[in-house]
Every structure is written in structure tokens, then in C-alpha cells.
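This document starts with one chain, in the form predicted alone, laid out as C-alpha cells.
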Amino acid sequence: MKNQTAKIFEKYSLNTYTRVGPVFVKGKGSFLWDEDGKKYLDLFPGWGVSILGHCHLRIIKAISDQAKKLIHLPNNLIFKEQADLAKEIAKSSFPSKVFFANSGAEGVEGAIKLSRLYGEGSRFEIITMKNSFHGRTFAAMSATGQQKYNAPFKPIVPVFRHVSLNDYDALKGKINKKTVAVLLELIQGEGGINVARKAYINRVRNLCFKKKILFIVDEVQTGMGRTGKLFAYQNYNITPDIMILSKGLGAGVPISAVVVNRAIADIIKPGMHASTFGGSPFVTKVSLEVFKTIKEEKLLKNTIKMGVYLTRKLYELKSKFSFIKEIRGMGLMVGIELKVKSAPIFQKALARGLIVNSTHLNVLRIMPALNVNKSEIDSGLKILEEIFKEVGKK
């Protein structure tokens, strides 16, 4: 069956992914099963999307109930589900208005368009970070500070200036009369789990305020509880002008949101931006259930507790293996930087029933569901330790 499915992919799907592993047929919580019945522990569910694990009962019920009522409506009509979700996001973050789309990249595109309106034609340059990742659409890809993503598609959109994360002087030096915004991830996910320092973020936020430059946070990965706060910016005691959400916002259904501070929200007018499928009754109802589940199951508390536990156990591994260079992250968004390539370790783990992620050549990324428990973490790290022992012998 695996070979047959792989051949179908090869024949009919564009070759945009390096597909690995068996044919998966079922998921529940932090586990997946393949067609042969083998069980896998998934500590990177859905590329960070499935924050409640696979097939959470409350999400299944929300999907089923809403599918029986109303799935799609055009956004020029009024419906309760989208209005309620916009209100929930604004109440949970900062005074804002919300635009809904389908993916993180679309959210980034919306934020870029808003910055253009804010710049009124005279300011249009945006400062972003080296090693950042903002998506695959053209402006989002151009904003991404990694040549491996945008080099094949040059010339890219030319209005982005890249500087190193946590280098305040470099950022300040890039500001000129054309600068309209700073766009950054508070934790660079695909870039290797690089965490922005609190002092740095506070200085940048204050600088943006003084210069009337928009401060935009890409919370596609860090949002919805991943860091122990509902939104990562809340760890920094600042408020952004624009926040971009996706991934965990739908816990499996495709949705993104551009959250715009009320002070600037009215610069965009009807007809200036749209998304046919953005914020349908179906996805917004599911997202509302995600908010309720995080709150009622006390998942922020669990994220903090399990994040501390995971990090402590990883430091114990670091003390045993000299090729582990650094452990870094926040909450349940953790990276293991190695002195060896991480992809072979990812492959070995997958073969033994553990799913993690290899990124940035030598970083293993662990981002489990927010309801992960100690037993699951222990099981995953036991497999990793076995693999590390083999690597150490070589």
C-alpha cells in the first residue's frame, strides 16, 4: 500500500515536498497509527497546528455540529460565528479589529498591505529578521530572511531589509525615512528556535512608537498558548500594532487572522482586501471551540508545567552527549541545537515510532500538543536518547 500511495503522489502531485515515512491512517491525542497498525508518538503534530492533539473530541463535535448547520457564506453577508471569534480574539489580546484568511502566509500578506496603507505611499520599507520565516507567498517569502527560500524566485519584492534578531543597533541603523514597519517572530521557529530577548523587544517597541513605525508580530507558530501565554507577545509586556495568527488558531482547520490595533484599523476600507474562504462559519466555529478548550482544560498551565519538565529533561540529555550544543525555547516550543546534522536523527526517530522535526540543518524541533503529559515526553526522550547513544559511538 505504501509503495502504491507513493507512486500516486509521484505521478499526480507536484514535487514540492520530500515525503517520508509510512501511510498514516489514524490519529488520537499525541499518537498516530500507520496502515500496518504501528503506533507513533507525535511530538510535532501537524507542523505545530494540532495544539490539542489529533482528533480531540471537542473539535470533532464542533466540526460535526457546524457542518450540519452552515459551512460557508460570502463575507459580504453577516453571520454570528465570525463576529464572535473576532470579539474573542480582541478580548483575549488587545483592543483590535480582525481580518480572517486561511493561512499564515495570507495573514502576513494582509499585514504588509496594511503597512502600505499606513505609509501613505511615502513609507513602504519593512525591516525583518535574518533566519526568519513568514510564508511561501511572494511578499511573505521576500520578507523571510533566508536565501534558500527566495533565491530561486529572484527578483523578489525589494522593500524588505534584513537584520539579525536581538541586534538593536543593526535594526536602528536600517531605519530611514521610507521605513514603515518592523516585522518579526518572537521565537523564530523554522529558523532554529531563536528566542527574542525581552530587553531587545522592549527597545524595538519603544523605537517604533517614537518613529511612528508599525510593530508587527508574526505569531503563526507562537500564538494560541504555545509559549505558556495565549499569545507570545504577552511574555514581553508590550502590545503590537498588528499580530498575525494561524496554525493553532484552528487546531487542524485552515484559518488565519490579522489582528489590527484599533488605533490604526480604520485605514483599510471596503474593497481593499478580501479572502473568499477566510473566516467561514465552519472554521470560525471550530476556532471558538479551540479558545474554550484551552481555557476550560487549563492548557496554558499545562504548557508551562510540561515546558519546564521537557526543558529539564533535555538539559539532562545535554549533560550526557557532547554533540548537543544548546537547548532553547519557551513553553512547549523547544529546539535542540546539535553539532551534527539533525535530519538523520529525525529519520531514525521516525523509524522507531517518534515524530519530531529537523530544521535549520542541525536543530531538532519539539512542539507537542499543549495537553501532552510527562509519560509521553519521557517516552519520546527515551527514543531520542537511544539514537543519541548511537550517534555518540560514531
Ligand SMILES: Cc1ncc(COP(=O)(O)O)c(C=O)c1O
Contents of the next structure:
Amino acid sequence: MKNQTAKIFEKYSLNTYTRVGPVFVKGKGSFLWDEDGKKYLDLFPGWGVSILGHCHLRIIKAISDQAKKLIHLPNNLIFKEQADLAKEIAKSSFPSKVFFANSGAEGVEGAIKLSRLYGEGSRFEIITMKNSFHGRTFAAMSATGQQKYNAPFKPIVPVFRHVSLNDYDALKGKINKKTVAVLLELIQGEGGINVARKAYINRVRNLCFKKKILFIVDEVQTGMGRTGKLFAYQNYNITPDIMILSKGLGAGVPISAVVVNRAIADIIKPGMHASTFGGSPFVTKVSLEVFKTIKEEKLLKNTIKMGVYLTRKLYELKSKFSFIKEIRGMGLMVGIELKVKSAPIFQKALARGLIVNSTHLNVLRIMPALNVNKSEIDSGLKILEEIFKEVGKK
Ligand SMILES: Cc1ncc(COP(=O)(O)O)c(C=O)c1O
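Could the form predicted in complex with the ligand be shown next, to go alongside the form predicted alone?
Following is the full complex, with the preceding chain placed first.
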């Protein structure tokens, strides 16, 4: 039976989401509670956004302190919070200049516009990957290499060439005089946790250098510690020309960043791009606190440790259930590919008080908060094992 809130959604909200579950009313760390007081273990908090878990005390404090001081200013005025965050991002990544927006897709749009400038009108084709996901705005959707997202909206933006991840020859074969950029996720998230191989990325990066093609990494999902390094590209011994961040950057407040290598940053000039809300004092102050918290709570170390633990436990499950096809991922970004559909397992887990994610028809995605602990992982996997036993019996 549908709850009252679900009925209101159905009546008044545009029908863009398949909404499920009870009415959630509060969260703390890796847990959520519904209106009846039932507790849920959330191993996919905020779709990869809530990297510090729900309602982390330091984030609550940063939000309330900044809300009392200054919430919004337009980007033609100077304020410290945004300047400090741009500096923090550049210092923790590569020599760069940063543009702030509000969502992942908007970050991708910014990177695409920069590529157009870099191509100076004669180069404008961008190579992206099959199975990728870059967002729902028009160019980001067109960049996304999955028919299911753009088929109803054709004609799409026409300059994207899609190739398979980890297929160097296919990518090289698509390069022509008009190619201006390669855009990819180092780990495809929505596409089912597909990890780019190190040798492949190194070859692509070198090819881009040689051909003066921009190498752009979409770190909307992989950024901010998810893989055990602050940014996923740092696992690959390369430096991108542009990096897009969002999700964990604000740990719950809406923010994204287009991080542009200094070598090309100055091709964009005043008036060419903007965002009314982007990088407000409020969101940038909160994001600064996210950086501090990751450092001071040693969350990269925890991500590596818990990632190894989670993966080891998942391999134990794989040895017990023949319908588990593969375990993939890095750090706390893990996918379990099944030989059966994953959506019913997501539903069963939710009914038992566990939140994971089902993507790409047969992949369960687990992306816990970076401060998750062993006992939380154990509790989650105990529930999954019970469900797997039922599935195995059928
Ligand atoms: C890799 C990647 N890029 C872009 C996006 C789009 O982000 P948003 O939904 O904030 O626009 C997502 C969202 O899941 C993503 O995973």
C-alpha cells in the first residue's frame, strides 16, 4: 500500500523518478530512519553524494555558521570562501583554475564549452565512452554513451563519438582533424562500475598530448576520496587537462567544479560562461569543511582499508553463490555483477532495512560513506547474503 507522501508525489511531482520505500525523515552517519522509526543501513548514501554519511556534525556546523554569516553573493563580487576553495582544489590536484557550478551535468557542460574554445571553431568532436554517464542536460546527455538516455530526445548534440572503454585502437580510430577532446569516467559508475585499465589510460593520455587533444576526466562520482585517492586520476599516474567534480565535493550541498589546467585556463574570458548560484559563499564554505574533514579524519586511509575489507567479503559471497558473476571497483566504489536482475534484490534489501543501488540491469552498486566501519559493512553483507540465499533457491 502506498503511503500518503508517495500519493502526493504521484499527484503533484513530475513523473521522472521511480520512487520507492517508506517516508524517510532523518539520517545520521550510515543510517536513515523512516517515519515509523525503522532504521536503515545506507550503503549508498545520497547516490554517492553523502561521502561523510548523513548529517555529519562538522557539516552541520559549517552550514549553520555560514548561513548566519553570508549565504549568497553574485559572482561579480569578491568573497573569500570561493577563492579559498579554488585554491584548495588546485593545491590538492594539479596547477589549475576552477569554475564553480551546481551539478555534475553543469560541470560537464562547462568542460564541453571549454573544449569548443580550445578547438577554435575548426575542432569540435569529442570522443566519449559507451556505457558512460555524464548527466541529463542536453550536451551532457549527448555525451553519454547510452541510447536509453537520449533516444527520446533526438536529435542530440551531434559532435560526440562513442567508443568502448579500454579499447585503445577503437579510440585512436575515431580521431580525426576535428577531434578536440576525450571525455571519460575513470570508473564508469552508472554504467555498472567498469574500471579503466592503467595501461589504457596512460596510452590515451599520451595520444592526447601528441595530438593536442584535451583529456577530460569526469570525476563527478569518483572524486573526493571515493577510490582511496582524493581524485581517481591520481591512481593512474597522469594529469588531466580538465577534471569535473560534484557529488562528494559538497557532501550534500549542491556544488560542482570544472578544474582546468593552467596551461589552457586562460582561453576562457569574462562573459563566456557563468552561473548565478555557482560557488556561493555558502556551498564553498561547506566544501572547504569537506576537504578538512577528509584530511583530519584520515578518510582516504579508511576508504582503502574498508574497500579492501568490503571487496574481500564480497569475494567470499561470490564463492558461495554461482549467480554472482564478477566483483569490480576501487576503494569504496564497488559493483557486484549478477547473472540475475539486480532491481528485485535492491527491493528486497530495502524491505529488510538495507539501501544499496541497482544499476545497468544486473549490477548492485555499493558506495558507502568514506567513514563506514567494519561492523556496518558486516551488517549490510549479512542482509545481502540472506537475500542471495533466497535468490539461489529459486
Ligand atoms: C560521472 C557522472 N557525471 C555526471 C553526472 C551528472 O550529475 P548531476 O546529476 O549532478 O547532474 C553523474 C551523476 O550521476 C555522474 O555519475
